[in-house]
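Starting off, we have a lone chain in the form predicted alone, written out as structure tokens.
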Amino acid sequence: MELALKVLVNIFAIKNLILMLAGTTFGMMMGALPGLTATMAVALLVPFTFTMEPVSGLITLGAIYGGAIYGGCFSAILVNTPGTPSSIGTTFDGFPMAKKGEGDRAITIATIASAFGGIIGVLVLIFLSPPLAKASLKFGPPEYFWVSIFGLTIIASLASKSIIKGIVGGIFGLLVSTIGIAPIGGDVRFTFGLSSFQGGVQLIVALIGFFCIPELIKMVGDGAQSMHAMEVKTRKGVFGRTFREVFKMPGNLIRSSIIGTIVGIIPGAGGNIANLVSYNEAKRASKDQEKFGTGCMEGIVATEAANNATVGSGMVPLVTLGIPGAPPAAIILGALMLQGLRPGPELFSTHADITYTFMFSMLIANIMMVGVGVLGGRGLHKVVSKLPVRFLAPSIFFLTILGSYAIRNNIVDVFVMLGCGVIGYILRELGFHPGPILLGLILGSIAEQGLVQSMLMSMGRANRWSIFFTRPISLILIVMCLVSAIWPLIKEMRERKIGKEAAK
């Protein structure tokens, strides 16, 4: 009882509520700018928290983290560029909805789903941390390899009309992921003699190039016909109607939040994988799969609920074992250590009031996110939609250059981004979707590292490949991979059967 009172007093102190609001707003602004990731947002504010009390500092960082992951949906919806990798899937239906003049509705959908997923993730963090942390430790290199293979099986859903083009795009992404120094062994590959390529192609750089530049080129090309990027339909009561519509799909909300929670708990996975897997499962469960990619509400709900659920669940291995589940969590780990707080049982015993205040503050920040996000999103939507292309296009282009350069302060990244943009535009004209390419780039390094580490682990075995097929979690993941890969074929056979019966 005494602990609960301390937590409530800490959370509802005026200063801490202001810090939650400020952190959420700042995080949203950073997340909305392509290239300025959640990791960067948290890192920028860490020095300012050193002089704060531990409670206030952690509250601020937690709010920034959640706000930044959510903020990525703004640019994803309005200019077809994910502000963070966690919003890749949001572009698939968010931008088409904005092009129909329903950008404010799309942002409202994303806000409500983000808040719901974020709350689920935090509740898991509060009530299920210790047992889930132990489960996450059972994931070794073989399991990570099969997780990446499972991720690659969703290419069929991301490939829109042509599975062959989707597979080709995925292979291209895998090839791009091999550029640079090998994660195991240190071999230098495909750098063309340039030291700048030794670090590989950064995900954010490729993401901006493949998603934003093609749309920018199209926007400029259509500029002579239309002075504005998109029309805006003025409607009253959008929030109330959208709120009811979102909660009319509880299965999608809960399933996507659970996917995000599970992926978030696995160290090193994160929202960039969760949002794509969740989108695939939402599409697979839908009765009308053809509407996905055309401005479908279900797609936005799935991706935003999943990526925000990873925020809270990604803290599970951090607070219990000191293992950060994502890069922003690693920065928060550093902030904890600098405040004299050591992750583990000590956090829940000696510093229980600080720990639970931090957790519950993330819950309040997700609720605040709804009000701030809807108001800010509407304003941003009006600005983007009413700004003439001759002003909007150069502004977006400037932000793409700024975001690409800011990642490593490397001008080569800017040229790589522009190169990816030109390639992305050509591939788009040929009917290739950027989703499979980015999926291959994301999962390539994970698959390679899991494969090589597993082979090193099995050096003493008679059959070194047996390590991939003898571990319980690996077997479960193999079954999931098979089901995911075969499902499109089963679906096609069902549709043919139904078509034949209808013809009779």
Contents of the next structure:
Amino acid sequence: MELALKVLVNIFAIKNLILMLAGTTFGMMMGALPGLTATMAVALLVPFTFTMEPVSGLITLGAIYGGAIYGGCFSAILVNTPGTPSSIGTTFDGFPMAKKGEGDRAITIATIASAFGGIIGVLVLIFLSPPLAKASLKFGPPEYFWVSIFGLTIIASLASKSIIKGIVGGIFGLLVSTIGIAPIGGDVRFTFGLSSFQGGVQLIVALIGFFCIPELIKMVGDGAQSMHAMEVKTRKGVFGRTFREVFKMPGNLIRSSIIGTIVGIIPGAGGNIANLVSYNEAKRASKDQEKFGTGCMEGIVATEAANNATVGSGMVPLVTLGIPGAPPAAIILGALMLQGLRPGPELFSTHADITYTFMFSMLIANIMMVGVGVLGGRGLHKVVSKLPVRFLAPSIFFLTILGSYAIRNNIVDVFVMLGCGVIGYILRELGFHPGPILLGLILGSIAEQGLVQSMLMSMGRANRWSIFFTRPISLILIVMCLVSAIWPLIKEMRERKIGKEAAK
Amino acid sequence: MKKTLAIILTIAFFAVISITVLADSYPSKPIDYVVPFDPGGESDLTARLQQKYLEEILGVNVLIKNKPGGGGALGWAELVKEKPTGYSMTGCNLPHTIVQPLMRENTGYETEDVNPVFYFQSTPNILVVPKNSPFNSLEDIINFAKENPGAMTLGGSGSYSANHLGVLELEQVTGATITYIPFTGSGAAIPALLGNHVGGLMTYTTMGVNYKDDIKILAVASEERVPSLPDVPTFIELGYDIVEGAYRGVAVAPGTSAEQIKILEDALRKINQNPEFVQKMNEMGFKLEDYGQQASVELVAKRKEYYTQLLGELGLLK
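Condition change, the form predicted alone to the form predicted in complex with the partner chain:
So here's everything in the complex, that chain up top.
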């Protein structure tokens, strides 16, 4: 009781409320700029939080994290470039919806879904941390291998037009992921003798290149006909109507939030994987799959609810075991340590007031996000839609260079980004979607590490491959992989059958 | 004629002024502190902790920039090509800057070009097993590894890192066969340990302090016991002559003036003596070191000789 009172007093202290608001807003702005990720937003602010009390510092960092993951949807919806890798899937339907003149609606959908997912993730963090953290430890290298294989099976639904092109794109992404120093063994691969390539191709750099540059080229190309990048339909009451629409699909909201929560808890996997898995599942569950990719709200709800759910759940293993569930959580771990707060049981006994204030503040921050997000998002939407292409395109181009440089303070990354952009444009013209390529790039290193680490783990076994097929969670994952891989084929066959019957 | 003279005099005047300004008031503008790793790791944490004190002592802003990639190699490759202005310093790590050029083609830098200013901390290796592990001593592990060659798995941070080299040394000294499993960082290896996916970890003292409730720490690879883990015996005490770990410091571009290096060195040394800083570092499990510029050069040379021999014996030189 005393604790609850203390937490309430802490949270509703004016100073802390202001920090939540400022953190959310700052995070959103960082997240909206491609190349400035949630990890960077949090890292940038860590030194400032030293001088604060631990409670205020953590509140600020938590708010920034949530804001940044959410902010990624703005650029995904408005310029077809995910602001962070957690919003890759949001481009699939968000951008087409904006193209139809409903950018404000898309942003409102994303905002409500983000807040809902965010709140679910935090509730799980508050109430279910200890048992879930224990479960997350069951994930070892073989499980990571199977998780990444499961991720790759999604390709079929990301590449809606041609499965073959999707697979080729995925393989291309996997190959790109092998550039640089091997994560295991330290071999130098595909650097072509250039020392700058030792660091490999950064996900964010590829993401900006493959998504943003082709879109810019297209925007400039179309610019001759239309003065503005997109049309805007003006109508009233968008927020209220959209709000009701989103809550008419509770299944999607809850499923996506749960997917985000689970992926977030697994250390090393975060919003970047969660949003794509969730998109895939939403599409699979839908009766009308054809509309996915054309600007349907289910897609936006799925990705945005899932990625914000990872924010809270990514801290489940962090607060209980000191294991960050996602990269930004790793920075928060550093901040905790610098404040002299050691993750683990102490956080819930000696420092319980700090810990619970931190967790509950993330709930409040999620609610604040709706207000700030809808207002800010609409403003941004106006700017992007009103600004003539001749101003908009160069501004975005400038931001892509800034973003790809900022990620590692490395000029070579800018050239890699431009290279990816040109390749991306050509591939898009040939009918390849950037989604599978990025998925391959994200999952390549996870799969490789899982595979090699598992093979090393089984050194003492008679049959070294058996490690992949004898662990319970691995078996569950294998079944999921099979279902996910075979399902599109079955669907196609069934449709063909129905088609034939209809023809009769 | 008069005009030329006037121009020459003016140029000379400004040149003198700027030289005196440079000589008298270094530093006079913000200094970059490049961390060649991702945020959140041991190097990054130390830098962010030093930042405030550096700004107080030097009187200018210190900007931390993360420049990760290639296990630090990208940052160092850039460092050795920089102009020696004195306004940028880069975190440098051992054994990284020794082992990478010994083993890789086209690393982009040579060990000796990484011009050290001060090595301020180290994290000796520790050997840990999960709390519920059947192993209770270093001896248990060695015996098991000898009876079941390859079945004993030890995780750690990265390939040919201090952790990896520590395992190779343990194999060499004892004749046992151990399987080393690299993870992408010292933090990434912890879930594998707590989930019993590896038999143990060769990791750093910082991890030992952080997770001490969930693990058993069997030995530390320092010359003497470390203050943050006073109950843990050294490998030497247990009869195995192994001293291994990672050292962290900062370096500047080759050719940086001795005066500037001295100012940075003094500032970093002063921070290492600040009680507040010392306490925070100890709490996190870092061992503070005091290798000034000259001592750092000697440390690097000594370690390079040793690693060249070790990697040579294992047939791993490029």
